[in-house]
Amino acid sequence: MSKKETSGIVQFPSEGGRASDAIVDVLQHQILSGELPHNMPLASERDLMERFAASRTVIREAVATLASRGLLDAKPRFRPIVRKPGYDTALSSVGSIVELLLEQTGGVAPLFQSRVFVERGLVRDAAVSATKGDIADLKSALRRNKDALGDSDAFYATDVAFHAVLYEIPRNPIFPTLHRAYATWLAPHWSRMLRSPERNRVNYSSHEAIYMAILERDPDVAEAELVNHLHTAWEHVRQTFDIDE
């Protein structure tokens, strides 16, 4: 769609579409190029009603749309604020149409699948490769949850921790986004799911096991003590839920 700009006036011809499509097309660009920086109000909606000269309806879908694509953080009674996309955003931008997936028969199977797939493939590469700090921060996180034992809402907490740091170690950015992604979505399952000091010992010996293996370089056995530990998990997710193998 063509445009042109007439005392700082954005102009549109109607060539079908929404009225808003544009408008989010023009500052979806700013926001990209940087010319909208991060952590930025955006214009007030009565200058973007100049701007645009559009209705305040029009510019509403607009940082409507853009707020479901993660680039703006728009809140009600002010003005929404500009977010630099980033792996964060791109999986926040599909995070409800999972969440709704997840609510369907069997839904949730497929997810965890992935993530065992994924972590399969995180701890044999934490054999091979994590460094000496990377060790440290699995014993710190590994200590942690050993020390919650007794906490089960504590305990989940560094369950999670545990976890993160092995997505840390590739130094891939998108592999954190990734955890955190995981995380976010299996959470309200994981929430409706019984918890006891006796389980969270289970989970902790597996948790030792995979941190034993790692530190003797050993990936064969690291895979191998991972699965079984989220194999574990998820008969107790499938139980709790009435899933089909």
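Any chance you could show the form predicted in complex with the DNA after that form predicted alone?
Next up is only this chain, free of partner chains and other molecules.
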């Protein structure tokens, strides 16, 4: 027989669990260990069924499971692509649920409120402990924001980028991911909000005030400006399509 037992051929079909679980474990380990390199297409389902001595049903279930965990990027008609997980992986895997929650449980208000909470802490910390490099980053982000005052789309982008800098300062990979989460989940509501050069100017001057407060190492002012900034923006969102709270 030409069957090679290169990797885990599993033999506990009983044991209560699903047969695919064992295969998931093996593939997951291979992905995490780098044995299956990032961005490499997975073997074909028919290959896998030979390697694991399992039916295609089980193989497909295993692949689906790994895809739901973000370890595989499985687009409809294409080969699944190996993805080594990062914090963003976790983010994308909750995406579908969160989107449901945003139109159910209390809507976007709690999420936005949490963002205000986080950014308040961020600007306080920035005011206390931002490095020269951080401040330089903020400054250039602010500059780009100013340059985009006339173009609402560009302004929005540089607005997001300015806030993103705040999330970089803690040097904790969770925060940039969190920022992407907020940007992703709040954007649909944000972008529908009317924009105008006047609004841009107001927002820009808030950014400037926050930057100045950080520069002057004043956490209280920084926080206050941030709160004012986001609350104002929130009011606009609320009024644009009145949210009940």
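Residue numbers count along the first chain shown, from 1. Superpose the two forms; the largest set of C-alphas matching within 1.5 Å is the rigid core. Quick caveat: nothing in here was measured; it's all calculated off a predicted structure.
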**Message:** Rigid core aligned, does the Cα position of residue 63 differ by 2 Å or more between these two forms?
**Reply:** yes
